[in-house]
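Listed next as structure tokens is one chain, alone, in the form predicted on its own.
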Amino acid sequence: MRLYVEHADDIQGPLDNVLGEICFSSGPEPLIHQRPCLIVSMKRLDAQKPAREIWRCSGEIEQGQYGDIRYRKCEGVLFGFISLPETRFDAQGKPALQQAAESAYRQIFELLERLEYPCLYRFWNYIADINQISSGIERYQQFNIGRQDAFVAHGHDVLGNAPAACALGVKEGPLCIAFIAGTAPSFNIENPRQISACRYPQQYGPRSPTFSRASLLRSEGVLFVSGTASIVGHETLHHNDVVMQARESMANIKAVLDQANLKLQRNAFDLSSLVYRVYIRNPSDFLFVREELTRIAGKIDVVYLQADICRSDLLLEIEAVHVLNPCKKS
């Protein structure tokens, strides 16, 4: 098995090999092939057109659906999404919300149970209205109750094990997850400079999220590196201070990198091999982050986009991922 990823305006050349896509954009639904596709309503700052990031794979891929989940898989690695309103919940009862989430993860473990696909690599989780307060308690903090409990209900370590992720927030829509698993085992990454996030203190809410910094497929080379901020500890940091929340998330996957160096014994991984995507949550400091970004890591692979961070206090979020590209041209 080969994963490549590419960012594209669309898809050039043949289809058969494309294993999914996550389409970003705030205008009109863009055209999709017959491909699973997530599409994600956020407004992307560095170009007028919506923001594709397809994954390709080597060999026979074969397309299915189970439940609410759309997805293509071929050999060694699966890649999917779901979209659930949260209309479709009864609000009288758990928040909706978190109904939706613990929903939609219990649908994709019972999908990888299914297909023998048990390892889990990355999460991407879009949620509408991030930060506000419903039924008493954060959405964010909402979602993470309803993650864990799929976790634990389907006997998925959420201390320490698990897989990359992110979660950012959106105007609106319904809850939209896409999700990249395997046959192959993966080794989580943690960061020194930070608390692993299974194990925040309560002042974050009553479930921590259920990620690691980093998942990496070492047969294969490939890095996920999960969403990055300007967290030192548990706290954040630089306040009100776009440009130094910037070098401070970089300065966090830069750890996340070495971490993984070492597991591989050897300099594999660098800031400016990877391929971003940037979510900014004021469209006014597009120009400064991408400056600060520059002045770091040099001309990289990287999409901006706005959105809500998990965090009120966080102006933006940093993701990555390292994969040896065909598709990318030196």
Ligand code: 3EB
Second form
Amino acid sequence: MRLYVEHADDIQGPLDNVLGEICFSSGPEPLIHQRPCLIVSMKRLDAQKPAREIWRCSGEIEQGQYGDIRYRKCEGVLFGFISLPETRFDAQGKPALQQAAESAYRQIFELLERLEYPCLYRFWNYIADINQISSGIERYQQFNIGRQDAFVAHGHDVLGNAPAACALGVKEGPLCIAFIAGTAPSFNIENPRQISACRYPQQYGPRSPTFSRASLLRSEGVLFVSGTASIVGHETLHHNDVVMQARESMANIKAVLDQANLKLQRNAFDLSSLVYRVYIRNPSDFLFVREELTRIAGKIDVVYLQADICRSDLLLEIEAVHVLNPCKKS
Ligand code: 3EB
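Now that you have shown the form predicted on its own, what about the form predicted in complex with 3-(2-carboxyethyl)benzoic acid?
Time for the whole complex; same chain goes first.
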């Protein structure tokens, strides 16, 4: 089995080998070609068309539904997504978003246990009004509580061995989560410039976020780099300076790549070979960020989207993926 990723504004080529798709689009409902696709409502800053992340695999695909999840799987790897409205939950007691996060993650873990795809590689989390405070606690922190409770309930490690992830804010809509899991363990990579997010101090919320800085799926030659921001140690650096935040984020990604190369004992990954997605809080910052990223990494493959970032002092977050033997973009 081989796993491929492609970033495009539309699907080219065969559809029968598509394992999953995330489509970022703020326009009218994009075409989804009769197959499961998570649609995230975000404005693209560098083009008018939707931005699609398409995962393909070489093996035979089976698709299914479990609770609120839709998924497709091939031998060894599963892509799924869930879209869960908070209105389903009664906000008495625990905040509705916390309950939605716990329910979504519990459903995902149940599915993965049943199908025996127990290894968690990558999660994408999209949360309405992520920086808003309700019930006296920021919504991102509510999400973190629900997520961590589900990890603990299903016996998943919340300290040393979490999957790669990102968590971004959208304007409105249900909690949306996409994920990739599988049968072979991945290596979880941390960044020596940052303390593990799993060990952030209490000032960032009663429960730490559950992710590691990257996960390396050696069997498939895939490196998932988590959402990466201008954080050193546990602190946000360069308040109100988007160019410096972009530079610091890229320094963090470089440090993560160094760790991945150490793990493989060769220089498999470098900044110029990754495929990036950059989430920018203020649309007017886009051109400055693009100029800085080009200066640092040269001509790279990157999509820019407008999104809220999980700390209100962060102006951008950058995530990336590398597939060692990618299919060529058409
Ligand atoms: C950070 O480093 C920035 O909660 O899943 C990055 C990646 C961030 C993932 C998550 C949050 C998450 O803390 C924010």
